[in-house]
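What follows is a single chain, given as structure tokens, in the form predicted on its own.
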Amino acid sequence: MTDTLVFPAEALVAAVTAVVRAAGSSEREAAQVAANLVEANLRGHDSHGVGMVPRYIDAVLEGGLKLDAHVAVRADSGALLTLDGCQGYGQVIGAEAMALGIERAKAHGVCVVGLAHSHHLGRIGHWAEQCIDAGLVSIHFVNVLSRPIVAPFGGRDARIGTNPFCVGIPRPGKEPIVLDFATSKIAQGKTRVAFNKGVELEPGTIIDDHGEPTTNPRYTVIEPIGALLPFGEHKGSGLALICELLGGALAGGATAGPVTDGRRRVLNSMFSIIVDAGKLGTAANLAQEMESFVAWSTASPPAPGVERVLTPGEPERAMRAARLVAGVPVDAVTWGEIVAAGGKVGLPAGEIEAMVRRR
């Protein structure tokens, strides 16, 4: 396995803002993608941490990711909003779209937005987390631009993303529910970091180059490429399709195909749909029935090994209050990527050394 070095979360913000910087961003732009980036290995998601840094400075250098761009308006009627991210960050294009969902549906009581041609949006959680900082409930299916990854049901090749679904309830004066995940068994990034560690992916996760099981992470991130499978098998297959067309299509964006330039850009169109519960009229209704429910759901007998029964969101909050005090682990290939991308982009290895301190 490859040593693990664990970074002060300010000091890692610090670093990646450097080098996002050097790629061209305005300090503005830099400091937001950094702390939306570190925030996901934060709260566990190293998939949708500071690991796409070398994939994104790739992108700013072919092209793809075009730097301080914000969201375009294509159409407005009030309730309905399309956007446009124009391949900008999607750590601001994400937060720039929400802002002004949020605006929208505290005004008319919902808002249904559409999202295309943002680049990367990052952990779809922090949108939801937005919605729910505002009050809103909202819903999420995203699509995902970029070299198919995911083998339909039934399927011996890639053909479609790992595209996210979304959802976040807020609890008044209670942690919120947040269900975010990937309708592939693991997150694409994830076989990034196993491959980078040296470890094995659990079996049933992926398929290689010949449609054949294999728990070999190489699969999913060098060539020969193969598959990951859909989780739940025919149903995360079902959901991935109507992310598809739901997140891409009628969000005003492409759906997937073949890519072969090589290109390291991701691109991601988003459909949004985001709720006041109270202009509803059934704010009361909602925060009564879902705490006895959750009280209800949450009180099964646990498991063999299993500590309590969880609702959506506990893992990743419990994770960022521990990573917090004990640090952010960054494994050592992974850090030496995001160094190597520095250095594409004029950082001296030296300077992004010296903003961190490990421990």
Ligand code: NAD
Second form
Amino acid sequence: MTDTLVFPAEALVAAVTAVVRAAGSSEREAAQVAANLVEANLRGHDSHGVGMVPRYIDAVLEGGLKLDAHVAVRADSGALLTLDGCQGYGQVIGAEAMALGIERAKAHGVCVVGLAHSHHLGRIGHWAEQCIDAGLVSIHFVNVLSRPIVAPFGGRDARIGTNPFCVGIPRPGKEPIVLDFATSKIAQGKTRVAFNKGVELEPGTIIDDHGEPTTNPRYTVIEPIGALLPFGEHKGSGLALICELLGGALAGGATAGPVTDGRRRVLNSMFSIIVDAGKLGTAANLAQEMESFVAWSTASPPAPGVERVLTPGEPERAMRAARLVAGVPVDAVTWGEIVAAGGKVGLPAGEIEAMVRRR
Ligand code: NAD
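Next up, the form predicted in complex with the ligand. The previous block was the form predicted on its own.
Time for the whole complex; same chain goes first.
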């Protein structure tokens, strides 16, 4: 096990802003990227938090991540928008795409957004939360263009990405429902976190480079690469395929295939459906049925070792509340990689270290 450092969230935002800024982004972009990544850490998804910074910086240096890019509208028929993310920071592109989609969903009752060629969109729940803040329901199918890392059900090597699926539903006067997960058994970043921490994975999560079961996270982090397995066997694998076809193809992007150039960029395409239940005429019914169903289903007697039945989104909110108080843990290897990424773009290690007050 490696050491874990703990930082106040705002100190981590300042340090990451400085690294992203040093790589050439505007102050605004750097702040947006840093706030989004730290938010993922706060919500307990360290796989999509500040640990992504070294990869982003490499992608900038290789030219696969374009600085200060904005969404470009490729087709617009009112309630349908086809957008190009122009390989810009997903933290900016995702926010711009959702803002456009929200505006249209408010006007027309629904907006279908095809967003292609964004750089990594991070935690997809962030985009559902943006829609929730506007009072809207949203569904998101996402594909990942990077080196394939997930084996299809029945296969022995990696052919697809971790293709996340997400649904957000606002609950008037209550905390929302946010279901947001990778279609692999665990998110790829979680294997990186395990590798950096020096811990084993649960059995049944990954296979090695010969297609054999293993618990060693190295097989999804360093050569020779094996594969993550899909969640829910053929069902998760089927949903991953749908994310590929809707999130990748229908949204106007590309689908997964062999990547041989070894580049560090990771591109996402996302197919989103944003719905105004008020305009659908079902807002009152949704609110009433949702409350009675949530009360009914969460009243199930807890299984051994379980405190109570939760709704999707609750674990992240609880983690956020705890980490805002206790600080954000970052393992020492990941922190070292972030400091080294700063060094690659001319930010001295001492300057980054000076920005963080460790707990
Ligand atoms: P996960 O396995 O932790 O599942 C998270 C989901 O399950 C959340 O909706 C959470 O609220 C819910 N949940 C967890 N425990 C629960 C419980 N006890 N009861 C009820 N609901 C519960 O998530 P993951 O698959 O590791 O994905 C992590 C993140 O990675 C997600 O935010 C996802 O969007 C992101 N991701 C992004 C990409 C990308 O390319 N941008 C790719 C893959 C994953």
